[in-house]
Amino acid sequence: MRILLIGAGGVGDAIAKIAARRDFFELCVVADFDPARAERTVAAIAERTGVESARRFIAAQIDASDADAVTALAREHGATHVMNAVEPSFVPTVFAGAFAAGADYLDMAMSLSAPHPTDPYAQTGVMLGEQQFAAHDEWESSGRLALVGMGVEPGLSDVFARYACDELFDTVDELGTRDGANLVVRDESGNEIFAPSFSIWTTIEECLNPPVIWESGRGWFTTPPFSEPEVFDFPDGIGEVECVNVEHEEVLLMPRWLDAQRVTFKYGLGAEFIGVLKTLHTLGLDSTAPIRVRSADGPVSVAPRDVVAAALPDPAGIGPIMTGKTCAGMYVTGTKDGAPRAVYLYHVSDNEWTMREYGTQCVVWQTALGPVVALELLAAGTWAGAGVLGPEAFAAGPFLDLMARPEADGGFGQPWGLREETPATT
């Protein structure tokens, strides 16, 4: 396997560092628009795992908005797999470039909605991933795989959903992704500061778009942003966090392969974060449409959302000043052997551990884990397929076993949890 990894931001950097400890691939080209970022990743791998291990990594420059550039770089290095680790706005070009190069493709965030056709305020538009699923027949007839939504959420959450449907339930009422954390970022004086642990560009897109829900007999529909708040008790000391509906790929993926009455995604944002997002929307600072602004060099055109992203700390760099844990999981309700059942399947990532072991903050590290596990399963032939497919299209057992197995036994040493919940009686 020869990998072209596009994007050396927080998640791309973490993917490379996790992969450096594995031996399933021959080469990984780390490419970024800023070649210095790619070079830093390769240098960090050499420092942590040794120069010999780093010989499998090459830094390169790429413009992810140029499909031809993706194709050319993939062909130059004989890439068998293109791993997309840039913002979802670049999905169409990286997706097309990988196909033209004859490579398989993976991403963690799918093509964007614009806007939802089920939104009562919009009569036209496309849903998350719709552009990619439209190319399914083309990918399938070519015998090649585009594995979409293979991060942590979406990704591991979808694997959990498939496992629950196959192994834990006879009938499923709801597949509900629930994500929460108790992360805190502090400045040098110890004061808590506002510093999102993931790309603010992507977070704005997810949280301010109308959230999607899927129900049997109704299909996909949307609700207002931050709808249906609920307090969810997260494990491993994180505790209770208020979660709200958010637009996310799981809701667009799971109903295509899994049988459930309802599919939801809820994110533990917290009152402060919701307030900031609402303010950005009120001021128009969530917009991606360029506006002309003054600068020292004269008027320039810039998208307000890009200004917000540039003004906030880089998520890749906040690890040393962040504490706490993040939890990704799947809350499932239904029946087993004629009795009601409810479980929460989850994985917790501790920032102290990821920083010590990988020099990477826990949110981006957890996001990066799933793609590397998936790539290893594809390299071994354990997972195989053609077309545009989500994680739930593949057997969950091999993924969860490889992820949880101790590193000494060839696994990733990342155990996952299963917590029995009290089923609702009404």
Contents of the next structure:
There are 2 protein chains.
Amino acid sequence: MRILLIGAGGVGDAIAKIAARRDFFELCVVADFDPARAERTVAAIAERTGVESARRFIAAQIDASDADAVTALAREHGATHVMNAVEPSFVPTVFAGAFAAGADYLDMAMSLSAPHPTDPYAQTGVMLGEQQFAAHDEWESSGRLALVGMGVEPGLSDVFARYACDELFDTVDELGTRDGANLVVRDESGNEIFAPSFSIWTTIEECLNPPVIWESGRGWFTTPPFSEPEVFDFPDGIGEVECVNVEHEEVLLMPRWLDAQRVTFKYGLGAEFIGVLKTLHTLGLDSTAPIRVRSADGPVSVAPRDVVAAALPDPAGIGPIMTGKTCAGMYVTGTKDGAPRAVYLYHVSDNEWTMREYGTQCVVWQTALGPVVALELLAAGTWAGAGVLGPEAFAAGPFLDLMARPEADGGFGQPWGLREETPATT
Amino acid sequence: MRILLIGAGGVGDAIAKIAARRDFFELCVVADFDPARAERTVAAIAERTGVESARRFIAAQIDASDADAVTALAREHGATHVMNAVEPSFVPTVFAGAFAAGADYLDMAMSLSAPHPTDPYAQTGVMLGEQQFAAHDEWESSGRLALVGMGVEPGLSDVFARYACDELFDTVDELGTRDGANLVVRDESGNEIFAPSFSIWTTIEECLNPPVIWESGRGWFTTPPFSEPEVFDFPDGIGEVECVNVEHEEVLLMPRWLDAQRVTFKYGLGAEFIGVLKTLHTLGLDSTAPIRVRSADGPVSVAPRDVVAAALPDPAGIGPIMTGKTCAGMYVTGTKDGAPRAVYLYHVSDNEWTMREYGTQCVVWQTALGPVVALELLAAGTWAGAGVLGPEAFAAGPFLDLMARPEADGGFGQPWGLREETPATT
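For the form predicted in complex with a further copy of the same chain instead of the form predicted alone, what are the coordinates?
Entire complex below, previous chain first.
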């Protein structure tokens, strides 16, 4: 397997570092718009994992908004797989560039949505991934695979959903992704500061777009942002966090392959963060449309959302000043052997551990884990397919086994949890 | 009198329009960085007040950050008075430019403060206007006047304070400016929108800087932002508004000329607006230090605060979609004839009236009123002085009389109110 990894931001960097400990591939080209960033990743691998492993990594420059550049770089290195680790706004060009190069494709976020023009908080407009699913036949007939939404959420959450449907339930009512954390970032003086652990650009996109829900018989529909608040009790000491509906790929992926009455995604944003997002929206600072702003060099055009992202600490850099854990998981309700059942399948990532082991903060590290596990399953032929497919299109058992098995036994040493819940009385 | 008015934003535009109805001056050069803005003001005067009055107005271009340009333009037109109506960040250059040109000077906001480097929420650093007061001797020995802080707040509030000290009290405990409004802005669909009625740039500066308070025997000191919240009941149907301490020029001006135990400024921001300001601060979006931001034209440097200002509706343009009133006033406590007394002296500006009469929204109109009254008093020689002086250095009676007298009798037709309050039991 020869991988072209596009994007050496937080997640791309972590993918390379996790992959560096594995031997399923012969080459990984780490490409970024900023070549220094790609070189930093390769240098860090040499330092942590050793020169032998780092020899398989090459740093390169790329403009991910240029499909031809993606094709050219993939061809130059004979890439068999293009791993997309840039912002979702670049999905169309990386996706098309990989196809033109004859490479398989993986991503962790799908092509962006556009709200319904007149009824945004009830009806879907352009849906997440719609652009990519439209190319399914083309990919399938070429015998090529685009494995989309293969991060942690979407990604591991979809694997959990498939596992629940196959192994734990006879009938499924709800497949509900539930994500929460107890992360705290402090400045040098020990004061808590506002520093989101994931790209604020993507977080705004997710949280202010109308949340999408799927129901059997009704299909996909939307609600106003921050709908259906619920306090979810996360495991491993994280505790209760307020979760709200958020637009997310799982809701678009799972109904295509799995049988459930309802599919939802709720994000444990917490009250403070919800307040921040609402204020950004009120002030128009979530907008991606450039506005004219004065500057020392005369008027310039910038998108307010890009300014918000630039004003905050780089999420990839906050690891050393962050404490706490993040939990990704799937809450499933339904029946087994005629009795109601509810389980929460989850994976917890502890920042202290990811910083020590990989020099990477836990949220981006957890996002990066799934793609490497998937790539290894694809390299081994354990997972195989053609077309535009989600993680739930593949058998979940091998993924969860490889992920959980100790490193000493050839796995990734990342156990996952199953918490049996008290089902609501029906 | 020959006036060089620098700045044709909301307040500058309103100053020109109010002056257009008066005959105390022979020339008013309206200068702006954007010459089209200055021309728009002059054209609006021709339309509303008539060609005869408009003949006294000339539009010009100016860079207010360039003191030499201010001097040159003042000299070119033989300006006797430079009226500064640009943002307070340009005070130093306009102030210096006017002095070099041999003109008198007026402004409505003073040179900016800088927080105490180690103890910002208890001790003052560089104080508002400090830079200007340092030039007092120079102005005085040249026999020239810089009348600083001569808008509505500071400005009319200081006139009220002088009036209270001279006429209404024997001893004064507190001189407390209290500003509040019930303004609402709605979009085309009638939904309330977030649209501050005054420059958000200045509002952030005022509200996030450590509030300054003056106490007899202690002098000036600061507190954390939004300190000492108090619900104040504003007159004329505005009602109760939550007010908090805010850094403002009155606190720096009044103790220099008036005798009181305590001088404060509280702004009726309301809970929503306080929340917005806190969030902007949390996210670093209040910062005036340029940051690098990506753009379609490559990376650019912009100050986050400039982006926030650019993303919001222009305060000068929201008049037609705004309703409500704004109240500027001075709450004074003390004794008269041995008995405790408390009064609130105030002026209310109604948006419906200012829009109809001047095509200008009420907050900027109210700010613009004071400077024109003062200029007229200076032109008549009723007010005269040398040095860097605040409005409270001059007799208040003539100002309040001229302001309140009906237009038919040569006044500005703007009555003010005196509300006798119940003094707190001592």
